[in-house]
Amino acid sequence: MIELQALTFRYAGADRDALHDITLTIPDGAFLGIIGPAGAGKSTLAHCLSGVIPHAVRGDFYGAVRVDGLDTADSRLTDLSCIVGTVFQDVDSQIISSVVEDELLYGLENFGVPREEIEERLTFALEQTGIAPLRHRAIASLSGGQRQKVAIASLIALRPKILVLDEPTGELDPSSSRQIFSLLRRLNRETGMTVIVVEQKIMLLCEFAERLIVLSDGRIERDGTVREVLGDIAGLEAIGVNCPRSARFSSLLSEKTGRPVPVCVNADEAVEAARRLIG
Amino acid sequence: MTDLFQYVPGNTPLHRMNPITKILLTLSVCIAAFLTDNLFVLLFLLVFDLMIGVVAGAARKAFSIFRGLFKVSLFLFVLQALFVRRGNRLFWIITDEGLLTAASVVLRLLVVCLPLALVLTVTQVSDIANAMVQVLHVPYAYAFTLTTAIRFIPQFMEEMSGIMEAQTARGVEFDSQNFFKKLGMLLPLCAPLLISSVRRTGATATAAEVRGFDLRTRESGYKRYGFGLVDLAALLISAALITGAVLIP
Amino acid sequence: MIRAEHVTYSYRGNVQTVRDLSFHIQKGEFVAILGENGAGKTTTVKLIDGLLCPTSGQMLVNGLDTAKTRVSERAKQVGFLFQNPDRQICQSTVREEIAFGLRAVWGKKETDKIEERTDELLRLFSFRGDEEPFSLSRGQRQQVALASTLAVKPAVLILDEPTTGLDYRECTRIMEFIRSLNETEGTTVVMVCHDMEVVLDYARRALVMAGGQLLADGPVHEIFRDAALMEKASLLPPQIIQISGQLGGEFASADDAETLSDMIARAAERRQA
């Protein structure tokens, strides 16, 4: 479980808070999406959850972040990273080794995982992410989507309870993006891992996330289930967040027919809603 | 160019060799090249380099490096031949000693550059670093700096060619023949390159830290780097190369 | 404007990244190139810009063979906006950045003309000329890159995933700008884009690629409605097209939320009556 209490952070030299008075609880096993316009503080929030802030970034940090009861400001970053795994925005810069297997070994070796357990964990992470056939490949020869999977696998090998990802599909095409999200969903459902993902692609969040947080200007503007948040399309657009067309369609439908139409988060729901109206 | 320093997986004797041995072998070739003045010994070392390339299953690469260095070598050769004034004049301002010096400079360059590039073809940088930490007791922070630096080279090259492409699209003519003009065009590109590199380095450091960089000790490595028969053979060859270079006048 | 005739490009004589491409793009068209990663989209736009030259076949832009055109000559005709603005930006102020491209194409002597055009663009994009590009946000940097690309008034504008990394507002701003350029100046736009909603909103014609070959070429709406084609190219059509397609019948022709909801509302009324 992650608890944020009145968290405020301002980068050294900045003239305004990157995050302002954030109070938030994320229960175990959640699949949480974070969205918001550029400069809203999404990456800053992700870094606070994983302890990178305040440990590796300079600035003024107020309030408290507790991960599984550990106060991130008082714990060592390495202790935190056994609980929270982080995938950073630029995958290429976080990959340390040149071969897939070594990249997975890196964390395992450092955290002193016993030798007889290492092979088992390696296989587990490779299989969960579906990259077992790539084990001995050079990372430089992999596609963007495959590299993203390697980065995720290298964290899963450490068996964190929580996975934080900052725009994991930023540079990927639609089908690789969906693959990454399917993988996250499987991890979330099968291993009970908490997944927190900062993402710009609203359609993916609508399909995969259970809870959505909308950030704007360092503050939490909306927090609820995907359906709840999408209920207010005009409000989201004013913040600068796009909506899936299906949601816009369902809101138009309710406006034009004068009848209640549930918020549709995907195409199938929209088709169903329309059929109900026209019989 | 970008794949020059890239590891190519394989299972040749050179791939199986202990990384430390490979480095020793490379260094011995370099030392031998600098100890000898004998053109035939240098020529032998060059052939030896190319043979290693063949054994490593990287013959094509070895020859392409060889070709790549050829232009530079030619330039150096002409320069040396023109500037060395000692010895007997053969024709114009060219002397016999000038030609010999020029030949040995060029050969030395080739002999030294080839194995340095080849060693990265058959060895993963992480293995070099791990072995250095395990066998030679080098502090991990230094080994990490080395691996990161080497791993950045292809990324750096990729970024550079991306930037040059973007600038070409704007009408900057990099295909200009004038060296100084070309340099003048490349200089403004250093800013974006530096900015992206600095940003990257910071991110890499943090990424390593959250995966337990600080906890790593000499015993952390999962892979063990033992010495075998191949290593013994390589050590003997190394010794022979250096002895040969010293003894053959 | 752009004519590709049996264009093939292979990388270092090995893998063919695009094979036997033939298409013709008229002046003033707004074309999207669709396909999954590795389908050859980026190679195709680089071939149009002359950054790559066909290994066989011919690429003609404005009647000129790209393989035989000088870099600066070609840069007058074709502007290229890259996915990553940071590869393009290399000067320390926004003003210098815009002037840099102009100087490369118009020559250093045209100081007055360059000055004038730079001012014009700064006004158009409401930039402050003395701002440092690298202190701006990604979306703003993308706009700076766009401004300097447009400075020379290219007849063809190429966009390689122009909206990557941008938020909804920044994306809309860039795309609206390009739309108005296409409509008022008649600039030909060729765009590689992964966001099918953006393609539906802005492009009029689509080329679909898979495995380095051209699978289909036609009006965006028709392309998106061809379910078999979408499947073959591993693409997912925009949501409204999916919805109208599944509803079928009279609704299948609707391609935006407004029209479709109107049609349904009317059908619902008829049913009640």
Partner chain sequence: MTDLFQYVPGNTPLHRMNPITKILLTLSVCIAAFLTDNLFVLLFLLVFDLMIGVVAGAARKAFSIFRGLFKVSLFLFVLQALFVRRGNRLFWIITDEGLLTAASVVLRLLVVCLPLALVLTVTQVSDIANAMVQVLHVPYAYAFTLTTAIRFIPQFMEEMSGIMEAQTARGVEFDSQNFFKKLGMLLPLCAPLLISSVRRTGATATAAEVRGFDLRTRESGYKRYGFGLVDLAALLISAALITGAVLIP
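Residue numbers count along the first chain shown, from 1. Basically, rigid core = biggest C-alpha set you can superpose within 1.5 Å across the two forms. This one's a predicted model, so the numbers in the text were calculated from it and none came from an experiment. Compared with the form predicted alone:
The Cα shift for K161 between these two forms, taken after rigid core superposition, is smaller than 2 angstroms. Remark: with the core as the superposition reference, the CA shift of E120 between these two forms reaches 2 Å or more.
Superposition of the larger rigid part on its C-alpha atoms leaves the smaller part rotated by 12 degrees between these two forms.
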Contents of the next structure:
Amino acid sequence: MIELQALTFRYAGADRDALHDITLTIPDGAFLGIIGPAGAGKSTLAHCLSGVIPHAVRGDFYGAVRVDGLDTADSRLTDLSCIVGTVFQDVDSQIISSVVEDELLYGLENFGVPREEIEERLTFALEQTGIAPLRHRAIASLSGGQRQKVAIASLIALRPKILVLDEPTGELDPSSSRQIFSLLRRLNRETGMTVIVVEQKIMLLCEFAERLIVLSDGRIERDGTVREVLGDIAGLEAIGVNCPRSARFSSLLSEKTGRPVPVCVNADEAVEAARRLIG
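Mind sharing the form predicted alone? What's above is the form predicted in complex with the partner chain.
Single chain only below; no partners, no other molecules.
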């Protein structure tokens, strides 16, 4: 379980809080999406969940963040990293090896994974992220999207209890983005791994996440199931959230027909909603 109690953080030299009075509970096994306009505090929240804030980033930190019973402010980053695996937007900053295989091996060996498990974990992570053919490639020769997959594979191989991903599909094409989200959902459902994703591709995120948190100006503006949050299109767009077209379509159908239309999360649901009204 993750518990945030009155979390407030202001970067050193800043004139306002990046996060303000955030109180939140994330149960084990959740699949949580975090959305919001630029500058809302999404990446800052991800840094707080991983322990990078307050350990590696200067600023004023108030309140508490507890991850699996550990207070992040009182725990070492090495201890937290055994529980929380994190992929940040700048994946190059967290890749330290020159060859794909070595990057995965580095984490497995340094976290003391038994030698007899290493090959199985390495192969699984490479195959699940679709980069098995790149196993012996130089990382410098890879595209940005391929390096993103290497970073994700490195975490999957370690099997953390919690995955925190900040824009994990930022440099991926639509097919690869869907592949990554399908993998995250499978890990979530089959292993009980908690998955927390900050993502700009809101339509894709809404297909996979079970719960959405909307941040604006460092505060939680909305918190609920995907359909609950997307049920307030006007409110979301007022704070700068680009809502999925399917949700806007169902809202428009309801407005124009005067009949209640369930929130549509994807295109298939939007088509079905239109058919029911026509038929």
